[in-house]
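Below sits a lone chain in structure tokens, taken as the form predicted alone.
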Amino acid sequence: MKIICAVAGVAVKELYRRKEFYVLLIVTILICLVMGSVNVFNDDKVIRYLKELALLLIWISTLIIAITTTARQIPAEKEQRTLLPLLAKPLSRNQLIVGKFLGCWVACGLALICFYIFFGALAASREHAWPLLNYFQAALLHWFALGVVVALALFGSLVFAAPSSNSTICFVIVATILCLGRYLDAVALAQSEPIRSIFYAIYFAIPHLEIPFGMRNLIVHNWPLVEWKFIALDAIYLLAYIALFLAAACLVFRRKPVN
């Protein structure tokens, strides 16, 4: 766990290195201000708006930190030439991979707490109220879900030959299961055989990353709280796909030829 923790520390470190965060805090916390101080016929419920557009936009944000930051670790390592030095110390292939997926995670999970007491100190300003259970829950399953999403692109660097295009074929693949992957069961049943045995495939083989993003009407609507046992369910659920993610990772980067 030493090595592990070590190759994970690095990871994080890069990404507080890199302005992309940064970037992506301030523009997310400008918009919002922007779009707050817009009072429009003195209705009291524009908060809702506001609300929804914060957390869309820390979906955003974070989903490209994930994808972006993990998809050039591989590759980086390579142009520097630090991969074979890195393998030739008592650190095997899989300790990298998983050094490196808890590495990324950890720092999309420390950005999404920057990102989440903004948006707490943003709704607390106008609803004067801290629900700091619905904001844990909330952004607890958005964290496992990033954990899947990072994964992907582990799993996506060591298969596809440059970073740009392993980040964009993650980000298709992200925004097609968020807009389009809970409707696949619904338009499978209007399907004809074998398009709808396919469907449904596909329905229960990909990873609904829209469930932890649903967890947005909690917030926006104030509804009360999602039983712990749900939210447990769900965590399992996404830790499945990670682990899923990571051993098709380990299994490829122990084929692939390093030199």
The other form holds:
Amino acid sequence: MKIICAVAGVAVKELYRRKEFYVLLIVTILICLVMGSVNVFNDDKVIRYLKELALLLIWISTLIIAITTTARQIPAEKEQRTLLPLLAKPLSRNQLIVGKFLGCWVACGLALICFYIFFGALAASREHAWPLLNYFQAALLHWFALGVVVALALFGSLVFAAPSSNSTICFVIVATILCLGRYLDAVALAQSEPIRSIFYAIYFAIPHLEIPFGMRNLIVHNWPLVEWKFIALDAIYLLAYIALFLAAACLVFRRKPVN
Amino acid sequence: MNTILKTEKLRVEFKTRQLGKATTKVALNGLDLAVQAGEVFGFLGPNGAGKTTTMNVLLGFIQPTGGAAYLFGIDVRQPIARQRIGYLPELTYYYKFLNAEEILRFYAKIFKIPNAEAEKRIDFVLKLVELQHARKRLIKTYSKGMQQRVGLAQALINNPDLLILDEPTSGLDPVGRMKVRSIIQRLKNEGRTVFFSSHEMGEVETICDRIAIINNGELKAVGSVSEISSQHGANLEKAFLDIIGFQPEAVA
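Switching forms now, from the form predicted alone to the form predicted in complex with the partner chain, please provide the structure.
Okay, now the whole complex, with that chain kicking things off.
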């Protein structure tokens, strides 16, 4: 575990010594502050739109951080040849994969905390309320969803040679799931066989990230808390996908030449 | 004597595809090597002879097609075989966003060295490679020679019994070369086992106890520098050219 934590520590340090995170945080803050300073149509409930926008920006920013950070981990190690002295140590390839995953996931979690603190402050400045448990539920599932994205990007970084192609493919997959994932079963119903079965197979195979994505409504519309057992079930569901992608990454990396 | 590094009938094939045709390149063909404890072993050969491939197999970077390789009697495919070795790759770069101290701390953690001991070790190796003054500077500000010395420092962080160095002086200026060479000399005097590849015959003659010459993936000669030189009635460089079958008139 000490070895995995050491590898993870380097990945976390990398994120916080690069500029992307700070740029995205500042851009999100600026957009929200500008949007928050105007009262469109004199609507009393305009804070809902502001919250919706802020959460959408937070999702986009954290997805960018998760995918770009993870996609370059192994390829950059290969390109800069830092992988050679690293694998020449008593470190197994599986430990390296798990360490990289853990580092990127923790880094995303820390970024998420910063974003949600800003969001909480923004919402509290208008609504004078701190629904902390609602924020916690949304952020927790958001973090687990990012875990799936990180594991997917890590797996992709071993399959695709260039980080840019991996990042693009990951973005397309995640955006498609977030936008269309929930409608696939309805689309399947309208099809005839064998297309229906294919659509159903895709529907049941993809990780349904739209569930944590939908948790935004909990905060935007001030809905009551979700029962904790459902949060736990969704977290377990997302953890299963994390394990699946990590196992696939370990299998691909197991015998891959690294010279 | 205690054999620290051993290869048995090591064979590595690379499958490539050229113009749609599958071809197989034999990088190593039945390589048998044995390095004893405490000796400095030079691994020589022209470019593309199979030196780096041999090191890659020894370090578990690539899987051999046939044969076996052992470090300290343990199959190299097991990570534990690398617990007592230090490795310096040819022309490597380290994490640019870390400083020398952080890099060494990171590698020390991978070797599970306790924190207090790791700090002492970091001080020692930084002093050895003369980088104490730059220990807090980010690696991206280092010169090539300084980066190579960080490489040596990370290779020594676990106080290894066997050092594997892949062309350690390649690309360095004369001062950098001299510094690296003096460190290897010092390790030799401490009784460490060093296995290194080099194209510098003068360096090999000065430092090595024994050498092996490899060409086209096959072992051509093994022995002490004086044995090999005397067998060919010439100095090491001429003996080397003779062994690999180089014909000067072909160039002329």
